[in-house]
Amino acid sequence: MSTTFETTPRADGYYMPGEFTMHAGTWMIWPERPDNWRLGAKPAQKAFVAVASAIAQFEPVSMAVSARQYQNARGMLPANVRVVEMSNNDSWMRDVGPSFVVNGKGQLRGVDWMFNAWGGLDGGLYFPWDLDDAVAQKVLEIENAGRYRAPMVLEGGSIHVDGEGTLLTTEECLLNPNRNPDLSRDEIETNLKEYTGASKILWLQNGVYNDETNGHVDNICCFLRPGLVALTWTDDHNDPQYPISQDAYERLSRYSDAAGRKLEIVKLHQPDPILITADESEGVDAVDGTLPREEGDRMAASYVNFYLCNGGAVIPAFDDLHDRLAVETLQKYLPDRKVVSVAAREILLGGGNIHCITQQQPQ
């Protein structure tokens, strides 16, 4: 049984640890909706299997799967991946799953944020989203972890924490009126502190160019460890990403974290622009209320959208000249981890990447 607490994690001595700390496992959701994933999600399912298999080298993986896809997923996934039947609207566990929190005794609870499909009826990406809004509670029930229902809309991909009091986010996302129009910036900061245990919020202005999540931080910047961040980068002054990354770099250079450290910044050069092809666009079912996938649209590709797991880092590859450099750069700054690259174009076509489809459960 999972108890719902009326208090906050901070009040109860709980905090959200950094992704780089030890995990009990990883949660994912199986893709299937044909109005987001091309060709009935078959190519995406193969990509999700590749990601799950890569992570399962390092730690246990649980895949939430709808009843109608259960047998298909069980047949495609390796035997060491746990398959759990769970209804859902789409497959973004980072954004709909719980943000797990721990205390000094090693006890586990989770924050269940309100979810409105990245904007609700004002720019949201699909309707309805009620099944996705219930995923966090179901995961917490399965893990017998206590639950906090946070009083604000937030997706897990819109925050990164260092577990030592510092939280990274973007103004583009958290201050967007399609999330929490009744909350001020100060009220949003207060909620972030109460529900993650952070004491200092570092605001970047925007996320990656053309990111349909309204600029999630996990696509532009993340913590490799306390005091060390990776930032998506380009040296091309004519690229629309250039001023975004430049502004982020300048802000990060000025900031100190909750412990008073100046941040060390690792630049991860983005892949060359990745555009949707005619075949990719035509493979998606056209349905009212969902985002069109049009030929020639630029996708928000970034190597920062990788996932840290026990002894490993799983990074997206795009069949791009920068793939190898990204792996080498991460490996240099993560010497105690094995950096594994997984072909991720099919995940990108759905609107996110490897970090967006995973959610860590701390040990």
The other form holds:
There are 2 protein chains.
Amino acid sequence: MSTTFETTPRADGYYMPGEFTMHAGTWMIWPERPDNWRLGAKPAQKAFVAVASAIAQFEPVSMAVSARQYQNARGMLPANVRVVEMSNNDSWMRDVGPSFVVNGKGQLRGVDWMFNAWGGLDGGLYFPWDLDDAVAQKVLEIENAGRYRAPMVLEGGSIHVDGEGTLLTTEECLLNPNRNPDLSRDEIETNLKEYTGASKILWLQNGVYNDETNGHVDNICCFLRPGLVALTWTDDHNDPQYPISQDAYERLSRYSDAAGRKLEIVKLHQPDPILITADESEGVDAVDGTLPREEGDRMAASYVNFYLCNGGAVIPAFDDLHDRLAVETLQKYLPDRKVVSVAAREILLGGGNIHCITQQQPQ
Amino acid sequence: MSTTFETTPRADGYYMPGEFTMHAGTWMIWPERPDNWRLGAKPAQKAFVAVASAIAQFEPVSMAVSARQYQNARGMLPANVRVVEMSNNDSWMRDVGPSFVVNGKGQLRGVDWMFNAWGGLDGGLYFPWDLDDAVAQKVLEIENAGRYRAPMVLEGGSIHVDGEGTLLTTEECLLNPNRNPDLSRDEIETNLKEYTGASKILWLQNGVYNDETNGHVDNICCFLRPGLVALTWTDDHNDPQYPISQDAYERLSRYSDAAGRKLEIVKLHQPDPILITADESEGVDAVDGTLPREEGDRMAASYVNFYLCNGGAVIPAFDDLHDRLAVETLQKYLPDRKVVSVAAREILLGGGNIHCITQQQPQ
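Switch from the form predicted alone to the form predicted in complex with a further copy of the same chain and print that structure.
And the full complex, kicking off with our chain again.
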């Protein structure tokens, strides 16, 4: 079934629930492109297996994989992960997958946003992106879920919702002219509300320093539950991340959410700066039109890029002194979840982290 | 989830139900290979759309399609057909798909038979067939159904079951040394019983004259319900099909089924001989290792190659004088179903018919 509705989720009584509510499962995409992932994506594939295995302790995981990599992925993944064939340009299910929406009757549909590889021909990260743009539709058909095709470029990682009317995003990304140059801020807000069911948009200014997504919110700030957000943080005044986190903190302190609540803010101190090594840079194919991975470049590492699943939270580890504090802090605020740490440097090297490679399907 | 059981369906209380029982839906595969389907498979694709549309009146249809053909298939198929990406070597879901089995509790699993393209390197129809052999597993994963990997080469079209213990097949196919040269007739019977739950095997000698599958039973004889079979027929004593249908009739008259019933036999008179035209032959790419489609070759046309779906029966039409009689006869014996006729010459040109391109998923 491939029903595409001409209406909007809001008009039909559907809304996007918070990630912290119960999931039917998690969708991911298998990494393979050698011009983004070093050494033919072999180290990244191991990291993705670790993430999928960690999530599969808590809920069903489906891995979309190209025909080329099907056998290898099926062989590397545990039996309790469902593997389905699906072509793709890269492995960022958060950004290319559907934003699932539900109504009060337990029915499921999905929003298929337009996708242009984080900026199209004006700063996008690779070309082409046609297969990525078809992923949401393919996932929705497998799940027999109806589809809304939103008239706007948006990646799932550039928004977070509390499912109670509040949507968090950044100006750096959503107002970037390489996404929707023909839409005003008001028109963008209207679309966000129509397609997620939110009634109030909370704008941060920027995402994490040097984030190649143009500042996706999911790397800097997210909801742990309505009224409670996590924010990436640094105490180092000389770090370029310092003013960004400061500004976000000030805005969040000022804002109230759609329900009128003031937000409680949990700071997750970032790891020390993580730079790409010569060895890591050298393992990536150089291809015109794909963002290169150059020695010495600082990566946008953040513990906020974790993923909430049923009874669990899967958080990146960077072999850094702050790893333990991040886990302990998160565990303190999520007493009913088991916080699981997965080594994520190989995912970070590809330009994102655990939240970027996952997509929840609500129950 | 990708559970492969080391047991057998019989051991676990599962059996293959008759095609005439209720379905959850129908699986098909989109045709595209230009060395089997003329004119880049464009005429065949229209015929598959007609078949999918006919079935979709009665129950959900899922069409597996390669990445290459995804957009074209999605565009050509109606919205109520689910399209999922799946690589393949050709489009015979009956033969490469799972044989679904159920238990008394409404649970679903599937048998993934070994596949060697109707004879492997000894008379098989093309090479390679690795993608076809993976189709059953991929379908089962999408449906979250556990899998049995049967230790035997078998195509779904080479067996028919009544779901009450009886299995119908042909010696020409199942005892052909190009399928399971190391298995005796007894061992093959044992496997059939273990993997379908049948207790009695009824053997016909041959399939339809010049059938390139080495005589699949689904082109010559099938169950309309327990105790009632349809048999392809000709009154022309000079037709090479005559002795084949005679022999089948005699055997079927002699046999009783697993429940001890004598079989009632409905004759469906075949169409007049249908030969490949010069024009049709010329539209097919010549490729070493793929069976050529040569001008003047007689095709194995049979009305028995119909498909039963929920409340319906979809039967091939050949623009032949016998088309109408076949529909009327079938309608008479299936008073509770709507018999729908679909022009099928373009499917026949590829080497099979409506039953060969479909696979039922029981409810």
